[in-house]
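A single chain, nothing else alongside it, follows as structure tokens in the form predicted on its own.
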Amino acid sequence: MRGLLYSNGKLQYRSDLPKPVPQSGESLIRVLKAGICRTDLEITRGYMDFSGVPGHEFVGVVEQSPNPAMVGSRVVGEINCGCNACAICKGGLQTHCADRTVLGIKGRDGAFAEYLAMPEANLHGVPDGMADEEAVFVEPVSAAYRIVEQVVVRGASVLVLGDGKLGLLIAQTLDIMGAGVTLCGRHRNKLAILDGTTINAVLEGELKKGKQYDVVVDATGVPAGAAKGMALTRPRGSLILKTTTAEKREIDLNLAVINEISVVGSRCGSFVHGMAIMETGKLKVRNMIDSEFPIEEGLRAFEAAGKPGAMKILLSF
């Protein structure tokens, strides 16, 4: 099997990768088209300390599966794969489960790779009219979205702190589910894709000085971010936190006891309502895509990826 592999703080691309095969209750998925994101790259630079194929977002036709009506269809997965034994998992929070495994991040081989297996329960169909391009995009935007489940975003003014692929999709689903939203990057090429939005895209400096905001989500992939948005947080307001790194960060939570701002943590959302709000036709996702590479050259893929400005680089088989 083709793919790439992440060993002994390595990353190459292997033809000889064995071919997963699914445990009771899992699906074997074909790849068809897979996203590199931050994750990924922080995870060659040690992040969550994996070993294996990376990758989590991905668009793949079901091969093999308990379940014969999902033979042949177009699905997209979620990354979490809880044990469905524990009382977290039994209380519906398989993203906690403290026995997970996490597709391409966490004790589970990836999407970057010919072919996949997950627990059938997690895997979601594609809608015929989103093209696999498009389909990669739901595990990001479901992540988006979960924001919008852990606060109230509606009428509220939020800052996007970070222009890279997430920031850009943060900023267009909050918006498109009522707040007022400012985006704050560092590349005026990024912003545009936001034009024809109702979205205020800044560059840094650009920001009105001395105001603070309702909500602020740090999207920036750098352990600064976190600190940054603290200062920008209103009194009482709140502090998304969506930033991973393999480097380790400190902040001066002095701030938010003074400010009695509440910091939330933001990881996966559900597929149910990343999927809606794509099919809203709203997100311009397509225009986040930078270029696209064979399995074969995915090492220049992830090349391309870590370049400062680098928007969406896709992996096909």
Second form
There are 2 protein chains.
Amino acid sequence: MRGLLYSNGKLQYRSDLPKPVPQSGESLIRVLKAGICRTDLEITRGYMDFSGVPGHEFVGVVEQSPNPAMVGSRVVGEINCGCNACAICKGGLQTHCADRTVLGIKGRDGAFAEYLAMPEANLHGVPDGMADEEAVFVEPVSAAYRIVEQVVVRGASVLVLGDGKLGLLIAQTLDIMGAGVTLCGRHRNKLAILDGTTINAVLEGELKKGKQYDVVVDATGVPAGAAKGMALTRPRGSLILKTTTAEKREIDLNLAVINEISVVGSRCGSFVHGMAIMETGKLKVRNMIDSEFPIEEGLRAFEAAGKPGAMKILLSF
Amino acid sequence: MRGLLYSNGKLQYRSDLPKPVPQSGESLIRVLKAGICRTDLEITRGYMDFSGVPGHEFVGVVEQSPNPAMVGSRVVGEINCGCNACAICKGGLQTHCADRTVLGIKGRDGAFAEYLAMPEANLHGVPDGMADEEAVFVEPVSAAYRIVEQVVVRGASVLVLGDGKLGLLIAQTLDIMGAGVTLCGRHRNKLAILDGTTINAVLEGELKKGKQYDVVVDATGVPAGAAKGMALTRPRGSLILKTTTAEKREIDLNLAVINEISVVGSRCGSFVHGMAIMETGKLKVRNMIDSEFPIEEGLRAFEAAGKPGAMKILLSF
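Okay, that is the form predicted on its own; can I get the form predicted in complex with another copy of the chain now?
Let us now look at the entire complex, which starts with that chain.
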């Protein structure tokens, strides 16, 4: 099959990839569209030591499934696949199973190929009214919503650092959930996506001097974001970390102690929540799409996604 | 008056220190006993750029006060003194006032001298049944209790890293509050203080391989403690930071994101709670006292407190 392969530090397009063979409990999905995320770029810089087909934001059609009712359905999928045998999985926390595979990130080929296989239990049907271009956002919107489960955002002053795709989705999701949101970015064109919302979208120099926030979210995607966020968090506030980088980062832990700041790592969220946020119809996702490339032009797509200021790049099959 | 002075990077004993002059709302307190804490040692290594009389763990007698009923009372005192004018102070969070002074730590002479002055509102009377040697522990026990306000400890598996004074007090406090506590230290003689309690006190090599804990507390007092604690915290668990050091520290923030760990800075607690824990009568504090020095031998006392394995060193007047 056609797809992208990352191996030996190199990303390449291949037309001879073996079609995945679904294991017990797994469905085979034909990918319709997939989105390139910053994590995918980090992976091609060595993050997670991944080798295989990358890609974890997708929408596809079920071609084979242990649940016959699913065949033919348009689906999105939760990316963490637990072992279902350990105590953590049995407690329902498959997303943190030590032996988990993660679609296109860890031990499991991902969505940048014609077909992928994943557990049927991870799949969620896509409502008819939701276009493919929207459905690929369920994964990052679920990750955005995860913050709502971790800290109280309703009524809180929230600063989101970073006007990349995830930052824009987080700002919108927390706004919908009742926070007073400021988003701080570097690109006027990206901030403009939030025009007409109640979000205060500003350039770095426009942040109110000396103001600190109840909750600060580092969605910058760069190593310096965490330290910058710490300085903007009020005493006893929370700094949410969404950024993972291949490089190590340093933050001033004395500041965390003295100001009693909670630094909270935040990753994937349940698609039930992400879907619910999508279904409010309030998220502006379509104007976050930069361009779409056929899988054959996947390397060009990665190049485009890596350009400063790039918005969401989609791959189609 | 007699006391210790830290200035220009040097700690010295002086008999000619000026007696403090209480400002509006402040009481003058004659110090009976004071405890040397690791923070005091860090201060003599440059932490907080403090200059003046160090010391913040004390018990004393009120000699002058805007509240006449307090004169003659034996007291302990909360160490953060807010400006009482800013929004943070008006919200009741004087401990985090940006303009606060902190007894013997920031902008206010401390307890390693015959007299100190501090706001009357910060003082707490000491019950008659509580000896001076016990009362000096109210401050660190309150700091230990602060953790109970930050994370759910009842029923949680808690690992306390560090068998120094604070580590031993934290382990005992969380044990009293219903956590399942393991304390990991380096000194058999210190671990032995917990004999007869339900705390599992172990040397580093004796920790159960591969086990992670719901809550890990870094009370090591050394830069490496935070990273070590992170690795021992279960996914979605909490790492509580009690350690402040003059040196910068690095932790793997990717690990915080991937395992969704909350890294929670923790500082001072209310003396109401510390006193309540002390009054349970269950804390073993007396056998944590190493020795007592008259203030004239304060430099020797600091030397003793800085020795590896030292327990609580008291100063008397």
